[in-house]
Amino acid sequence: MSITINQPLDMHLHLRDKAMLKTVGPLSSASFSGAIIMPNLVPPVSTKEELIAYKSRIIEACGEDTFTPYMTLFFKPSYTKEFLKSVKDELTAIKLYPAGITTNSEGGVSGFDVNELRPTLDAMSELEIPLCIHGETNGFVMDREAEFVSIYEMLASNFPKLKIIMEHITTRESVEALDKFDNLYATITLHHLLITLDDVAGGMLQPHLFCKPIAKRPEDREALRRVALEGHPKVMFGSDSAPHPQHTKESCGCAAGVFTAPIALQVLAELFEGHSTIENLQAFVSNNAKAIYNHIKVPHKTVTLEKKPFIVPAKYGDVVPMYASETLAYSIVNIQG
């Protein structure tokens, strides 16, 4: 069986920087036309100069591949309309992190005071700059995302012209919120379509499956699968592929993140084919994203997969991927673009 995907997009990707960028960047640029790049470096990307410099480093790391990094800034309520106008041509979205909730997010938002956020969010609405949000509270870990839904709803109702992307959703409650507001959208990762908390910690701890938001219950996974597999127009693929060196994953204080970039399309093909919805894969990994981010220009690329065994490498550099050393059903056999 052969499957060809046109202009595949990863709408939530961590490429890190320096040596790590040089290792993982080409693993995404080889098979994707473009990706939304997360800004939580150390220090986070928060100025026009930092954004342009980071984009240049990504392009250099990805070499001759046909690939567009869609850049984001780390949200600050101090961004003015004048500043946003000055950076708009270099910018695809702005990413908001609650303070301290995930990797390198200590400078994020503490509290969600509408009056404090309004000047920046009104300017973003007027300039049509989407807001991407890591939606978790500081509550009990299994409830953090569900608790944040009320904040999504507050923002969506107060800023109806602001396009809000609920990033890497993991719960039934987030799925249900999608259809309550016209301006709410979502990314869904590969690993949250596949695993539950039982896979992470039900037996021996699996550090390479530990991520934030943490994997949830089977019923949450089923809700995610339903909207992804049906090609729901408000959801799109965002890998949240988050590489860490092996020693920081296999250690006390395990770093949060699952590295899926080099296997994402192969595993998605198997998942969609296994549920007899292969015709909706194109929407999930490309068409929906192009409609939601309707201002982006996507370079031409086609990726063809065949049902041919692919043995996942044990490591890429010093990064262990999901399904390391296991055999997948699909292989990428041709890339044009």
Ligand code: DOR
The other form holds:
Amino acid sequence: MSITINQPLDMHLHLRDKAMLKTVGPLSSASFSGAIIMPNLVPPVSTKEELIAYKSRIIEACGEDTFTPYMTLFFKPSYTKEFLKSVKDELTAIKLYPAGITTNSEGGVSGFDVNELRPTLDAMSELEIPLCIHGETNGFVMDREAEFVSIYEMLASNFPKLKIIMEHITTRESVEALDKFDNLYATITLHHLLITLDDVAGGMLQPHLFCKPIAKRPEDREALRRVALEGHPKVMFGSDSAPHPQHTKESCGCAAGVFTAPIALQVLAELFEGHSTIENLQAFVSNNAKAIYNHIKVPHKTVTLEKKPFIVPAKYGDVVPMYASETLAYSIVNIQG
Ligand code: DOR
Ligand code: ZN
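Please could you give me the other form, the form predicted in complex with the ligand, since above is the form predicted on its own?
Full assembly next; the chain just shown is listed first.
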């Protein structure tokens, strides 16, 4: 039994910088045609010069691989229409973080005052720049995303021409919001399709599964699986693969992030095959993203997987992946392009 995926895309990826970029960049560029690159470096990517320089560091780290980094800027309400016009051709989206909500997001938005945001969001609508949002309030950790849905709805109704991507959704409430507004879309990670809070903290604490948004309840995971496995046209795969050095995960004050880039396609194949929905995997990992981000050019690449054991390395550099040292059912057997 073999599965071939055309032009796999990861629509939410953290590649970091310097030595970490050199370690993790090639692990994505080997098997994906492209990825939306998150801007939460220190300092965040927020000027045209920083964005162009970061893109070239990524391309250099990925060597000869056929891979397009789709760049994003870190949202600031101070971005003017002139600035956005000048940078439009270099970026694919802008990423909005609420201030302090996750790794390196201190310079994000505090309070969602529509009047303060309007000039930038109007300009983005006009220039057709999608807005990716980390949708969590600073409320109780299990309720943060559900509480944010009213902000998504406020933005979607005030800016009906703006494409809004609810990043890494984890709840039933976010899934329900998808069908209420034409301009709301979502990415879903691998780990949120697989785990619940029980896997993180139900037994001994599993720091390598700790991430933001935190994994939720079984019924939330069911809602995510339903739309992912059916290939719902408004959802796309975004790994949120977020590498952290081992000592920052296995420590007091564990960093948030699950590193999944090198295992994502293998585990997705097993998940979709196990639910007899393998025919929808192509939509989830590529076609939906191409339709939603309709301006992107996607390089040609095909990845073939077979049911053949793959032992996940214990570490990639200094990063412990999800399922470290475990055996997966599917392996990548061929990559063309
Ligand atoms: O778990 C997470 N890690 N969630 C995020 O939103 C950011 C990411 C990171 O950059 O480490
Ligand atoms: Zn992320």
